[in-house]
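Okay, so here's just one chain, in structure tokens, the form predicted alone.
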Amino acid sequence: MDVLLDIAEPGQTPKPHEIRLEDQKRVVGIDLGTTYSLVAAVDMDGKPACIADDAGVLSLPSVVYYSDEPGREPITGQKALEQAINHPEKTIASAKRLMGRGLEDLADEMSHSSLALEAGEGGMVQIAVGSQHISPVGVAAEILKSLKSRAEEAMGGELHGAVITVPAYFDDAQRQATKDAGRLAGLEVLRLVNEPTAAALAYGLDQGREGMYAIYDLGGGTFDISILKLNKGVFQVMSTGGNSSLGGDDFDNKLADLFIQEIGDENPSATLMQICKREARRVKEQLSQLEETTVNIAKPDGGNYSRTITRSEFNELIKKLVRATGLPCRRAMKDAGLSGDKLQGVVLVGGSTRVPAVRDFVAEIFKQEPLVDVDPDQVVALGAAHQADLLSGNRRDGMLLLDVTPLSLGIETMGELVEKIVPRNSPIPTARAQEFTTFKDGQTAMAIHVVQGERELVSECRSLARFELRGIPAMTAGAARIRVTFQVDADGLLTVSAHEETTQIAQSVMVKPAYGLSDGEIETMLRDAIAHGADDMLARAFNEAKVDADRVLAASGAALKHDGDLLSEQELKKVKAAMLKLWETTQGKDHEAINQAIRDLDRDTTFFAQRRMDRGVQSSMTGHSVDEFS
């Protein structure tokens, strides 16, 4: 009879991930993926490795099956995936694409889904499964619970915390949803780390390389591009870009649509859609290795749909999707001030980068062959495990991680203008403050409108939050000092506070938008900022000039009301004529004409200002001797 022996070195645990509590804290890194998820930990030798399940499989399908039976727990992973054919309406996959989103953002997802999506609390989408209403956050929590259980069994005890990765282009709502999922799963979320950054962290530590690298991350549901600088243990994100609704799932959908069209079923059942999508995924993976493969699908009428599909045919189907990753790449390079020949390498992350057409396009756009010596499926989880180990204090010789904000953050000022306080690509965590003042005499409150985007006008940016600061002392316009502070934490979540310096009153808000940016909205915002840059600057110049004109007219009117008796009838006509001319110019669109009219009014009222000053000094001196002032 053969006997298997579990052998370990003296002083070491027989299980590679099992950790003695007195030695170090049990922490993990989790790649919460659209299609598959992984959990990794640093072993006793200081090496990160992904943790397998009982069958030795590293990846967990990001799928959850919900039964109608009362009290029955949801099923996750491969067992849930097997339920998708017969019970597609109860099996939820790719929930990551729904997290922190609203119904209006999900037209494409709904067209390829057998799930019933509806609006939930706060406008965020939820999934109807029979009589149950499941949030994408709840689905993600079930996946995280499975990974947590797997890790605790392998590591020999309860976890102390986890680092969870997110796409670099996840907005505040999507990041907060990920954190909430971690808490629901019973995890202490140490930090959210952008997926490309985690990949670079693992890659840099494993390879010991330095320089400028592009991290091209194409997963099942999201695309990210980041330019990172690796130098003497410092990982600095120089720029970032991407699309939170573009990934390998879209490749599958293109194939599945082709199959359904050729089958000739105008109203395919949910079961047929699931069969076609599963076959599409298999075909995609086959064509990454072979030049052609055969499709076989049982038709609803009892027949069989069979055909051969070539790699070149598949490449043509997904051509537009692959090339859609090009614009974010070019913009990220421009933001970092680089050209392709200045990069030390391009690192591929995500299972979808195994598609040859993707690798060919990456080589074309960056003018060099991408690095393929790192497993694109595992590298994100490995980097997250490194970061978790550092944050837990298990090691103190780690790397410094500097991430960035993907879009500018600011507030609305007079004239519906945006004042950017945290510029795009600012390293995080960060805190930045700026002083503002009142516009009108006697103003006792200020409305703070927080916005996100690159355009100059509020109407062209995304509204994040609104709050009011009340109790400002009634003073003349411009006398009050209100300090507005933006704090972005290491997870990319924003807190805005306003503080009036005289009374010390303060108000703050943690920004939690009702739902995330829609499909391609971030990309559209950046593209529009470039396309309309010149027009935006003209619009800003006009609005600024008009605000100045309104302020000058209001001040001049108040001066005439208070001290108009200092002017003769002829002088009064001259001042009013200059004011009328200024008002008339504000009805046009020429900011230079407005600024000139402001200067003319200032010139024509200089004598009036001098008389008002003399009256003020005389009033102050009345009843006092010169000696008192000396």
Contents of the next structure:
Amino acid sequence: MDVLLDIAEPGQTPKPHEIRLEDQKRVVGIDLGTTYSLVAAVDMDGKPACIADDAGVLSLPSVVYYSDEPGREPITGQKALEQAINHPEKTIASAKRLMGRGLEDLADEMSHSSLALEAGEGGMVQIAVGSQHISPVGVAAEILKSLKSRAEEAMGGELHGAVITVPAYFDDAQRQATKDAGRLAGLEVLRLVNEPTAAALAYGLDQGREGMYAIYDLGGGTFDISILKLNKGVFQVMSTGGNSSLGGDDFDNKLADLFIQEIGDENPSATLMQICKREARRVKEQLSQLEETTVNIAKPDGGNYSRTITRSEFNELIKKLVRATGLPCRRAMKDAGLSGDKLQGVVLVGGSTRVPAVRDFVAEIFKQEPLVDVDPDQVVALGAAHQADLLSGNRRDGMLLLDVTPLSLGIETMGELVEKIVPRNSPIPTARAQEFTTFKDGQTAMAIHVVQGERELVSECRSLARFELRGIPAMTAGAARIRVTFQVDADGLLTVSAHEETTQIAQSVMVKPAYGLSDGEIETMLRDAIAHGADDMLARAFNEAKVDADRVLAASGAALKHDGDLLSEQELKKVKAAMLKLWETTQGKDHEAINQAIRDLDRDTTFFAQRRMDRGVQSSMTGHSVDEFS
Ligand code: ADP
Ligand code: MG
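Since we've got the form predicted alone here, give me the form predicted in complex with adenosine-5'-diphosphate too.
Once more the chain from above appears, this time first in line as the rest of the complex follows.
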């Protein structure tokens, strides 16, 4: 199949994606957390604030209780949490961990879950509650409905839209599940925004600072680290990382396991597990303030389990979990090309960053004291509210929020090489175009192979899509102008289009670049790219030299065919020898040798080129064709 030949530098045309609604819409930002969810809106003065429930409480526990009684609506929040003690099997908490996941993804979850998880539609996990089968999306929708009605009451009318936040590395299925939950709750989802990005937005607003920041978000069920660049009112995500199964819930589980073990119950009931977990959370949260506290749990066989637990005992229990956040931090820093002292600041997000041992560790890893100016529980919702306000068009002076592509996107060119069109960590939305041309005379079709990855060779990258641009008018090689455009929208979806300038024929294809790859896979691809960087550069240099050589050989061959008569036998021999020498180098591995042979051939054919030019001039002056002369 004919392939592409690169002829131009990328024309960089970032095209901000905009959602325009009419003025002054009622819009909110929602932090749909694993453990707590919040809703916030921007007030008349342009300041975001969280909206409280009737009791004045901001955080809604992300818990839903499903009663057996027919026709009874599910109960959410604190009231549902209270049901968990007596009806753990009907009370669904941490459903966010199950969203958009299949049963086989969830081995870890199962061991600590008191819920009956089963495979539902398309292998997606669902929860059996009595005779009901409840999807995690349905649970999230209940939480969102609750926040929606709270906000509508406060804002005096129906909501026009919401920005919902998700962990930075939620994959496509998890993001889609979140969007579905929004729709089920009757919300217009303006956009999904990564949680750390929302937090940074809230910080930039309040502080107006510039530079590089690390956002360390340790919540109940997820850990996110992001390196952001704040510059002239624009926040750019430089890199992200984290662990989708690490958070304060795991701290609770460590403590709960200790209690169960000390109670000595081999087969603890769901109720006892629940009580231990609740105690664990209380103890943990108290130890953020106090040096020690006490546990009291009624034993199932009578009697009381009671003991004092100190902060240092707790620190020891969670030490491994806390230190596990270090590797993603170091990697994110490296990805962003930073060392610790280049960071302007470290922002703490999430309830678990209240744990002193976590703060100490953050200070140790980033070599500076973290910032805590904005409440770490509210910061995500506040940033989301601001983003919703910007997207709704309520404010015209706003900043643009930028996310990035996790891996480079490009196309295959001659020599099985990758031409990167959108580099890794490019802010999205983005549109980039590059011009290519035909390689052969009379070429009427062009294969476009879209790939993702950091490696130089196509075979080492991930193939995303292939399509063909047909109907290119037959021209000499290099005459056609084919513009290939990559557009990545705000949700990370890629559209590749190609069009030929003279005929305006066009083809396009939509692909999903980032999603579908797990964090681990992205990581592996990056690691490989780094490990093979030197080999790849050599392979690229060789393939490029070979493409050049093939072109020079083809051109020389054609020249000999047409104008060989201009050479003496001696001269002809010399040119042919230089061509043979060049061809031989292409059979080896050494790109330097190829380039040298090209230069030699060039030198040995200068006089030939001169004579051919003279003949060309002569022929055009006399109006005769070259063929007539030969
Ligand atoms: P998520 O984003 O996962 O919903 P949050 O940011 O709301 O999580 O954080 C919830 C976690 O923070 C829970 O594990 C909770 O126990 C923990 N947490 C809240 N307050 C404290 C505190 N004072 N000390 C320690 N942990 C806390
Ligand atoms: Mg959170």
